[in-house]
Amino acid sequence: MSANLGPQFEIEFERYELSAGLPYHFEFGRREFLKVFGGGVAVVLIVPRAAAAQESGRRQRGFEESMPAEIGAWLHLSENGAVTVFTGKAEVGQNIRTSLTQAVAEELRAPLGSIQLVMADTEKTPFDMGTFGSRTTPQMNLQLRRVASACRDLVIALAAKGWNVDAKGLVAEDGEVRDPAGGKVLSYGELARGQALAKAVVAEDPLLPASAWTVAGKPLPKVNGEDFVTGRHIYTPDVKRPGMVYGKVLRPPSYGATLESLDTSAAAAPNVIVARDGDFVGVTAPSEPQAEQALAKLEAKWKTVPRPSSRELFQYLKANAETGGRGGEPFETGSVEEALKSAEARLEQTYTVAYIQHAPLEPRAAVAEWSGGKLTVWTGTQRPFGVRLELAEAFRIPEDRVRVIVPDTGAAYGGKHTGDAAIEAARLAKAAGQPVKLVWTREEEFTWAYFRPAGVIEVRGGARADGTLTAWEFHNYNSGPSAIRTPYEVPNQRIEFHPVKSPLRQGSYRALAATANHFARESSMDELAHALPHGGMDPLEFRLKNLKDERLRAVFQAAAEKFGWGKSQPAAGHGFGIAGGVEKNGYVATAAEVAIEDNNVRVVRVVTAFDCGAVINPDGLKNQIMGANIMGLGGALFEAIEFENGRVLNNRFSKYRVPRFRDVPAIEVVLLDRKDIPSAGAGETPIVGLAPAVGNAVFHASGTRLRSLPMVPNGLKA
């Protein structure tokens, strides 16, 4: 069973969902700067030209780029026993720093406190595609385990050589190598003294099985949690550089607008610089308030173009589907039309998904500094090497002249793949000749950061009277192909993804399009179960009847058991729903109870069962699952971007509804710890079952079937 149309399309589909056009194409490489100093203003003028969007995720290295083979690229042992580990992965709140530390400690047999990770610094860490796609655990965790295991073998070999004994009789533990027979002990630091740890990392080097783990597989608090609790941690907006000034960027009034003219005279003030490069206009000043004041005094004229609005969004998506194969060939087997003719239960429905924002607590921010022709940028991003490439292309310099440093970041959720703030800060720093800090406002984040794609999904299905699925047709317009294939056994299928030129900027969001596709599929499965002759079939029984995948069956059964599915009836005004699926080698099932009071839908209880192979940190995994469910409440119930003719109308938290404390239900997590299966990621898949489970519960409670996300932005009656 595959969660995508086919392996040959997997990489292109993921790139499609990662992409979000960047708004600038700088012209300074073709024309001379004209600097005019007067009235305290330095104006950097470039002859304007229409901005050319550049796609992130298009020009990038392969997903399977080979990793350095030398231990020294990944791990350093110091003479005092400290272990420094290097990885290009970013910490964006998912606590991957902790689980990677556990992996190294397990295989190296070193104390947790001796291990420090250097993450997401393009000058220090090996190349990495980025922190997305639930790839960190199956890829980087495994790589660092291999590195640590090889390093352990190396220090044992060094001790054996020094003692002139057989290495097989030595034991490595707690940062030391011991000779039980001879009573000798040497610390890793002593063994590393004067040694170059350059032994190749051997992929076949035996690793500890999960059943033998003593550090991994156990709950461990966040390794640097004290820094966050006490406020010692430095986020990007906290970074300070000598001589640093503050930047602000002039934003157009709507999507697609181009700059016709600019009058900077009113912005004149000491130490204020105005920079224009094509449609890019920004200011720098000694303080953020001064930069804001200067920006407000710029007089710009923009040429706008008509754009679609949210009220006509779904008609637009259907009418503007692209042709030419960018969506890949459809998956097709059997004959859907013939199977539908003989089906006793049939379904034909359309489901829709709105644009939503990522809403991270930390908005986009960057500090940029030019020195000696080299650019250094501190920024929160999931793709430090991708942002390095974007900066190199934007400023036409070699990548080795660009360094990107990512401090542990205040959330991303798939929304920080591009280097928007980094490019803007670097452009302003180039004009100012000083380091520049740029922090987006919430309004900028909600307007100009890319959105989770909206979509239209059309489903047709058919089943025999006994509940056996016979036909399945599934068309996704725009929202994406992740998890588009059904995990259920159906002999006659047609599944197709249709790309659309989006009216708003769009890109990755937690679980990509898997949330939309699971919502449509699991809602349709519920509808088919109820449409069967003789009063329908229990929705769980219907799913299990059409499932052969034992891991998916197991999570459905585990969630149902914990929830008490089928053992009681809901109270008046309450309803039960269940949904599940598979994505990124994670298997999830979610059962939900809702209460409907005065047409308001409240989620009362959620039970999620999850299987991602061997569990590395059960507490961290539970936190991921609970967080995914809470985040999923917003997109399920009320989150939606409202826009009119290219202008976002609800670009602040006071207008954009996100889950609040009072919205959070009782959440119970069931972990299926499969120590016989390699660990998979868990940052994305747990979110996909929440929306369809809630929608199915609403139907159970009210008899009303909701087919649009969000389902109840203004209450059930609306």
Second form
Amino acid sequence: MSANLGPQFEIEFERYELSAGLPYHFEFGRREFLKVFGGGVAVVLIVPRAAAAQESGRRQRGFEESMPAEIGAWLHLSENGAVTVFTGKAEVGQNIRTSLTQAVAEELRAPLGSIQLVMADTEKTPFDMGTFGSRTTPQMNLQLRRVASACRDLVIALAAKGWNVDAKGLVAEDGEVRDPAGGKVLSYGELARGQALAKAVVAEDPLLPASAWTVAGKPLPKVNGEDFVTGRHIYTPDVKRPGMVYGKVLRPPSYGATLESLDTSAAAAPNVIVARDGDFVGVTAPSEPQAEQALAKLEAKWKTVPRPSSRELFQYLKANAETGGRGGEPFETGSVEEALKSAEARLEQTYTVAYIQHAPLEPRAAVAEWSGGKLTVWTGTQRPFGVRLELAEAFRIPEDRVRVIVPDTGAAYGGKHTGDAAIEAARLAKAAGQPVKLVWTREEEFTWAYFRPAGVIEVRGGARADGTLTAWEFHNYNSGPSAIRTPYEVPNQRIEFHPVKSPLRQGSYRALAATANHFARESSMDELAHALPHGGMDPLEFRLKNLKDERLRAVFQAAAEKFGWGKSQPAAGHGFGIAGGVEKNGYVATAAEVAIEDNNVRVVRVVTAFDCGAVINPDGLKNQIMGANIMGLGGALFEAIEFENGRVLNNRFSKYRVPRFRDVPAIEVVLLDRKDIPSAGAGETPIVGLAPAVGNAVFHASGTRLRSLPMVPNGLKA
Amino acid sequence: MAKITELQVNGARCPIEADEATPLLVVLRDQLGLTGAKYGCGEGQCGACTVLLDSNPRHSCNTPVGKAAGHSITTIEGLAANGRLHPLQQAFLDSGAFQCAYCTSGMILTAAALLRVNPHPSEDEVRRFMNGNVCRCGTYPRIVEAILGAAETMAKNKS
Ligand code: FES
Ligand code: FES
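Form predicted on its own done, so how does the form predicted together with its partner chain look?
Now the full complex is given, and it begins with the chain already shown.
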């Protein structure tokens, strides 16, 4: 399909190819080095200019002038042995602070405790496009390994030179270089003392075989875990600045409403400031309760406009679909019409998915501070440099006057790409002349943050009596083109994505549209298997019959084996289902067992087999896969945004059900560790198998086919 | 509205100044700098703001500070004793029972309340007691594992 696939698809463009190049040295002048690093040894990762430009779409700015523009990350070994690594990636709960620290520790052979990661601070860390698309592990992990091993070679060379011995005989371990033959030892700090040594390594194409890396075999606890279990860690809503006041924003009553008039007189109080800028209205006050009170006293008249409601959503999406243009050319091969005519089993069905909210437990928040014409903002975002640009544009100041700092954040799941709270806090801080903290309420989150796109998917399929697929037609309206192509072998296909102007604000979500497309595809594969003549075919057998892709076959087989597929019959009222697919180089198959109890669906057991190439951190990976399945349960079973005339009706956790302890099934994870294949990311893809596996199991248990996500918001009605 | 001027938090008397109706969460976070209790929903639905009031778990987001005055309040910052982590804190570390960890302090304090009344809970009892606490990252299985692990440690420490 063409690459130009509409707005949700854009964020997938992170797949920047880094062209391989020869490592080269560049010389820092000693004075320059001391100015930047203050002595010691530094290793800088260079991303070749072409790739850097492609990655960011523009040159980076704001980083130390004396540093080249294409820096991807850098590591500094100080004269006291402390190692600081700088990366623009953000920690939003995927535990990359730990996995990246671990990667550096292993390659550098230095104790974990001596390594500190400085992350996602636009003034201190090099440009990074953002932390999403599951690219941190396959790219940054690998690059930091290269940087760390180059640093290790440097300290070994320093020792060899100092001792006048051959570097080959020296051992680096635990932050020291030893000469077993001569019995000498020097710590990294001692070796770095008095040095001003810099080396550059060029980022290589990370898609090179990864079999050579040391694979982190044993699970590592979160490096700064103690800060979290003691409550010491400072998330954005916990940041406090001298003289800080609290902000609140006046929200329109519905989408598309415009401000007609505003009377602020009732809100007037000492130290309360009301800011108005076009349709933006907000207040600041010395305490949050005071800010809330002032907000409640504002009298605003809004002009509302009619908007669609969730009741008519799917008709709306169909009726307002765009053809051609943004959706790109359809993928077409053979003739679906001809093939359907001669098919011996046919399927024609429509599937739908609702808007859902990421609902990260930490709401969008920001603390903004202006000082000397410079703006500093602490905010939880996956795109610190993107937010810096948004701020610079909003306030018409150069980017180097803006600093964005991302404290390790209370999750995002694809939902924190934009700088809404940052811009609002900065606008209020400008009005107040003081630093401002703004924390969105849960109600604001549920209305004004963006949603996972809703969608309608129409499928037509045909097969011969022996189960060979012959025709496949697939139209996705609005939810997105990720994983829209079928991995099965079908000679006649037509596949098309139809963008729609969404009635609600929509954006990326863990795994993007791969969830919706897998739900439709893997449900209809199940339907086709059952529709085959002579009582249908086992759904797993049907899939394997039409599947050549070895890696996908392997995960299906692994999940089936662990699950005991075909070995036993479910208990009364229980059912088994299986589904799988491939996205972002991750291959997943999920088998599920459900129980129907009092018209409710309970997921009893889930087995997920996953292959994302070489496994770097098995424990973290398992945690991510379990988490993806549990999060996926919500969207599969009960999460849906209800709205009417541009107003979200279920804007709280008491009205929007998320998975809880009692919803959690037994989850087993099978990792297929492919040491011969570079690692792909894993935070997203494992979510895509769950919904169709559960839907297929519900059909198996009850004979009821559920074609809408969520499947049972109000229980299973016959 | 009556003003509240003092709270008993983590064994210390803390001067504050708030209307009695102000949520305890706001006072703890903004006046006492105890930011371990988190805002997640403001309506008693997620448990991120959990603190202990005389050893019972309470949602500080919808507990008026007036109702908390005169009681002994424990926040996550006060759980470690004599510089040693509480067994639950240690167990959460050992089990890796978090991803973003925004839910963690509420989880640990709720679990502390559970283990006080039921030192040997079954897995199912843990799930039921903890059901009011949301972990959006979905680390529930490890949280259950950590709580059961801590129960074991605490039993051993006693004997
Ligand atoms: S913030 Fe108190 S229960 Fe959610
Ligand atoms: S670890 Fe993120 S909410 Fe629990």
